[in-house]
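Presented below, as structure tokens, is a lone chain in the form predicted on its own.
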Amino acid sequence: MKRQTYAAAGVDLDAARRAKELIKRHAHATLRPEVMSGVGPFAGLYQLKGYREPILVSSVDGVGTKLKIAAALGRHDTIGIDLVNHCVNDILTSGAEPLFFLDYIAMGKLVPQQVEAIVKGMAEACRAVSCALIGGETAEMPGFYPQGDYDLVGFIIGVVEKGNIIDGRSIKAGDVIIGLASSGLHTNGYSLVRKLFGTEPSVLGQLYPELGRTLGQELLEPHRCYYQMLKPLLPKIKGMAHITGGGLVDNLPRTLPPGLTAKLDRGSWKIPPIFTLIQKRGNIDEKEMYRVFNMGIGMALISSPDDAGHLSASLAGARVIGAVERGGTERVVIT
């Protein structure tokens, strides 16, 4: 009987070792002084300092089928940025500072250079917000993922002083809603986009004058991170909604107290051309567009009228897009 090996079954331990060596330097460059374990042990150790009543804030997410666009174009250096920025924005809605991040990468055949490109993007995004890339898991799973496909998941831990938690409880009728511009689709709506356009490189490589670049370049634009711009302004913010899956319609109610409605003026911000292109291509109803896509608003802030002017003036590209009213039959009304 022929002697069997793990490599013959599709798992290359040597490739895994090479991948770990390639990504180690990228992760090491993100470590904060509080990290006690370095890169490599079975578990990451982090010493929490400088907080009186620390509340840990956590989130886990992926980047959806945007991975299909990255795979089709053979470009993997931005998808890690998407992952980190999405997770950072999620915990930011509670007012949290990002502390450390872990990732999970799984693919049918491990390609060390591809893994390095993904982790390099994650490390870049982590460094931008002083978040330690403290660990992760790279899994080779032959027979489970089709050739060229992979999955990517991120786990983030942040912290906020108990007295500084942003939870929306103080929001009331008359408060102002401020929209911060997205950088495009971010990480949502790609299953619909792929159905409409496909993922052939020739299609993704087509130049659209209204976009000023190719469709593929537009679709791979990284998810915008709002942490650095909002960090000094958090005391003036009553509530935040990260506009991800479900769009403005489903995400704004997550920060509103019961009995209140967000009334938005659709003419108060410019909708980026990518969304108009998608809508025309699929003959998509406007209500559906607002439920699937962010429509140009990546983060929505809620503040008192007294603070709204200062916030709008302090944030590049910010727009007052609506107000909070006493509740009706719908939690979000777009007029």
The other form holds:
Protein chains: 2
Amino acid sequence: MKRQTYAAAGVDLDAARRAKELIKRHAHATLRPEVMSGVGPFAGLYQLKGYREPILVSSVDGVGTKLKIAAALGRHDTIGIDLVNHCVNDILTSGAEPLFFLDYIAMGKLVPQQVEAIVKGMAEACRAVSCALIGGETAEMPGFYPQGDYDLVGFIIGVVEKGNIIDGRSIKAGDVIIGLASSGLHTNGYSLVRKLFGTEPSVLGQLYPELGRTLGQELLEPHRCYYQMLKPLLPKIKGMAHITGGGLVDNLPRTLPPGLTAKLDRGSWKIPPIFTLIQKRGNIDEKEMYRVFNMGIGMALISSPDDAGHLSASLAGARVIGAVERGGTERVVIT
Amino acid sequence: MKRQTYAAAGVDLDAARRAKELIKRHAHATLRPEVMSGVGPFAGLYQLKGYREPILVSSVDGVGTKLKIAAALGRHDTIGIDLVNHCVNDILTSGAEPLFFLDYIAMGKLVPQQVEAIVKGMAEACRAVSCALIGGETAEMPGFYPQGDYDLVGFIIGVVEKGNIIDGRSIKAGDVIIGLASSGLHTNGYSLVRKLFGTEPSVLGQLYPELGRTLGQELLEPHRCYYQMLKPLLPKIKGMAHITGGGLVDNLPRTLPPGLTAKLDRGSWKIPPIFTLIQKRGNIDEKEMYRVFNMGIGMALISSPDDAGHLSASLAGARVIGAVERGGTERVVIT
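Having seen the form predicted on its own, can you show the form predicted together with another copy of the chain?
Below: every chain and molecule of the assembly, starting with the one above.
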């Protein structure tokens, strides 16, 4: 038999090394003094200090098939922002401050420049919230991912003092629900969108007057991060829901104590045009729309009526979208 | 247009819910009292207490294309063991005790029973090292993964007291290198193996007398975990290398201070028959074999000569495989 090598089987250890070199400076720019670099070559080391009763808050996420849009447009420098922001928002719902982040990138054929662009996006989003990009894994899996495709997974660790955990426990009837505007689809509903529009360059390149830009640009808009704006206001917030897969309908109940219902007023916020466009194109039922998409609300906060005015006034793109009521049969009612 | 739904686009939120139900009890069996369950619906919460100067040690890993072997054999209950053990071994090299684990499973079509089998394996491996399976994400990505294929990623967080970090810093010439037997290929080199043998049932089902079992059984053997056996011996260990991609040649230098060389005696351990079989089949260069595969050594420890005897005598499948010398040009020499 012809002499076989790992490279001939599609695994290029040298490409892996080049990718590592390229991403080093991006990751390095995110480091905090707590990161013990130079030690632990098989793992990331982070010194946790200055907390009385630290609770580690962790989450893992992908960005779903938004990846297909990035691949179709050949734009790889924003999808990492989506990944980090999704994770940061998830742990923020418990009141946590992000500490460090690890990523996993798997591709069929490792393209060092592509990996660099992805990591650049992640590093940028990490820096914006002082989160250290402490480690990651880049896997070349020939025959697994088609050429040009990749998957991306993020893992975040944050911390919150035990006494400051936000868990929705004190929410009661009469509390106010504040919605924070999303920047678009964030990272949910892309399989449906792709089914409706496809990912042909001609389609993604089409300019829509109501969007003020091309469909591709709109769909690739990064997931908004709510950490910096909410950080000083956390003591006023009783519960938080990150509006991801399942929409307002499935995510709001995750922070509501039993026996309570979230009553939302659908006229209280403007549905962004991208959602209307999608709904028309697919002739999609209103109820299905609210279950699949965020419909313009990326994060929902619940506070006492006393704090609601201050909260919604201090937050860009915030508005009161509903109230908590003693529950009927439905946990979320949109009227 | 025909009325569109998320389900018609290939995303089945009900299957996701069923999968969640099925995996709950497996994950639940791994919980430790430090896990604050019932709070933090968007994240996992873990109370860190009882440490003076805690250093969080984290790692992310996949299992590479060993997944293709699992898929070809329709055996999904051991690949999760591989994933957890790989992660546990990685942070163990810094002396860390595992605390909690999160997983990511992405599939083209979500099959709840398959997800359950995967999580069952992870939970089993987590329980074996008292690590809590605290969270995870199951993503259905139609059009992304071919039917039946999935990717699997694991994230682990462990802890070590600052004063007990193992970092190889005290290693010096004259120290002894101890090799711990691997259980097979662990999770590296599978792309090459698949190129040589393919994944046809007839090939994987073939019985090899030298293996004492079928090729498929041998290839699916889970990655060995070294935590429990090494835990009481950590104070005697100066440095540790987990022998993964890159083999002994690339991984041993990760724990060696500059200016030192690991000199290995190739006759000091028996190369398991699977590696000989692979080498013959592919007419693979000896040097390439040592760069791609672990060649029978899954973990390498470095200790002082005084401690080496006790260490190798107390560890099953351990033997002295070499010594540290003042460096020449190569960082690892195998003679």
